[in-house]
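Next up: just one chain, as structure tokens, the form predicted alone.
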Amino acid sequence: MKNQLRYGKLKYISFIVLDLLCLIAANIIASRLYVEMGRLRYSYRVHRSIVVYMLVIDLFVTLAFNTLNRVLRRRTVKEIVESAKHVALSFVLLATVLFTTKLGADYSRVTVYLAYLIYFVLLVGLHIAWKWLLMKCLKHNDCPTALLMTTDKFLQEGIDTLTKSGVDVKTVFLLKALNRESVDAIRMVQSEDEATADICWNMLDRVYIYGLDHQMIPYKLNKACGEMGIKIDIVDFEYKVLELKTIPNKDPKYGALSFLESKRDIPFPIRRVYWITETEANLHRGFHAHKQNCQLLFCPYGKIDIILDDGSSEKKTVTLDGPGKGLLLMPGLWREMVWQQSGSVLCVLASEYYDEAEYIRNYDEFIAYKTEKRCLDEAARSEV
């Protein structure tokens, strides 16, 4: 609840009130409707109290199994799913209090069922009515909305990127937390709950995920953003050369110091490491795709350089010459490896076991496979 309070005060305190309301509505409803079905002398003022009862039930539901988390952005299935456990949640506790006082005969069963029965039918309607008026008068913004998901080391170009793509980042959520509130003015979220409301309660569009290998989202988010019917968009790049820490010694003779970091270098679970020694000058090594597998290359002696193919454009050489320079190799690129001098060690880091069937060997297999995923991108962007 401390994350509703703080990303949608108002917005959140008015459901409240309105459910209080929908209360009040029903039980009114519903004791005009016992009176004039059974014809009875039965007055509103015998069930006032009882409602003060359902009240004081009602706000603790709320509080206490936080029933109204994500409720703006809640779609209709779910809305109907969470307000039937919401009325049957106060409806025990009621029954729970009235019989442990012995006060339940004191009052209308009958009203007290067409109370709640009433009460669900006007707190699904009201609160699909007020998030759909919520939505039209609060949002007023022609390009989409954003929350960015990436590392620090790919903040600022995630947002160049998103700004020049029409994008309005309202928030960034780091894989590794910086402890600051905002960058660039754009809001900052320290966790998966903070992230999740702050894309309900500030109404975002979109999650953008850019940098980061797909095994990196971590599954509150993901399973959050599906209930809220958010699209998580992965913003690939097939490769990025990075500059990786290294810090010299003032003393020459005690060389330098290079360093990669989990969350903020690197953007994907290491399951696997490896490295390639012994080589003589001019080895060609690769000849291979993944599928799935992202690494992160590095040559901490040595000359290689590393040919880059998409199967659509032109080849790309990107040479590792030192510790203090990576590439981060997302899947789907076919790759070879020339070793440019005698002894030179290939480090990789890896996000997936070995797994054979992972590998794409054939040229031809890997240019149908290419063509085969660039078409299936263009069907779900058009979808879109």
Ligand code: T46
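Basically, rigid core = biggest C-alpha set you can superpose within 1.5 Å across the two forms. This is a predicted model, so every value here is computed, not measured. Residue numbers count along the first chain shown, from 1. Compared with the form predicted together with this ligand:
- With the core held fixed, the Cα of Arg285 is displaced between the two forms by 2 Å or more.
- Taking the rigid core as fixed, one finds a CA shift for Thr67 smaller than 2 Å between the two forms.
Given the form predicted alone above, I would also like to look at the protein as it appears in the form predicted together with this ligand.
Here we give the lone chain, stripped of any partners or molecules.
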């Protein structure tokens, strides 16, 4: 509820007010109907104290049970289910109050049953209508609005990439955020709950994940987006040359120290480390691609060319020639390593444990795999 209020204060309050108005209207209609049913002795005046109880209980249910959770982005079936829960809870609480006080003697049960029934119908109908109106009136953007989830390292690049492709990044969800409140006037959220509330109440269209291992999509956010019908898109770069932090010593006889940290400098948790040594110049290795494994390659000593092939565009070569340079490789790239200098050392940090089944070692299979993946991605994009 705190998040709802923080990210969509007025919209959230408007639903609370709407609910209370619906409840008053439902009671007026119910008491009129009761009179028309021939029970002329009954009047709204008698019913008034019950209505006050109903309003207080309704407010309590809304706040205590969070029944307006993500109301703005609930689909119709979910709306019906949640409204039914809200009305049922309110009814049970009212019944408990009436049972335990002498008020129970003065009220007409039929009016209360009728009022809650009418309230339920009004609640569903008006929630749907109010949502539609809010969406129509408050959404002025021509380009899609988005929440970007990334790490510190890829933040600016992620924003630039999305902006260039016509997406308006409204919010950033930074993993391992450094307690920043905003980036270039873009809102910043720091937890899955805040991210979900922001997407809902600020009516964002999409979620983009940039530069993160696919398996790091947070479970709760993923589930909430599914329920709100919001697509999570992974914006992939296939490879990236990184500058690794290196601390040189003033006195060269003490050498230099380089380091990197999992999830901060590279977007995946490290599950495996391996290195290739005792090499001759002009050694060729590799000739495979990975289906899941993300890697960081670096050459702390010597010089090694890494030739990359995505199966459709021109091959690219990245030369690793010192401790301060790393090559981040996402899955789905065919690679060949060529040792330019004997004794060069290749070190690899990997996101997965060793599993021969996730290697593609045949080039034709690789091309077929990439073609199929491209088709699936395009189909998924056109579904939205």
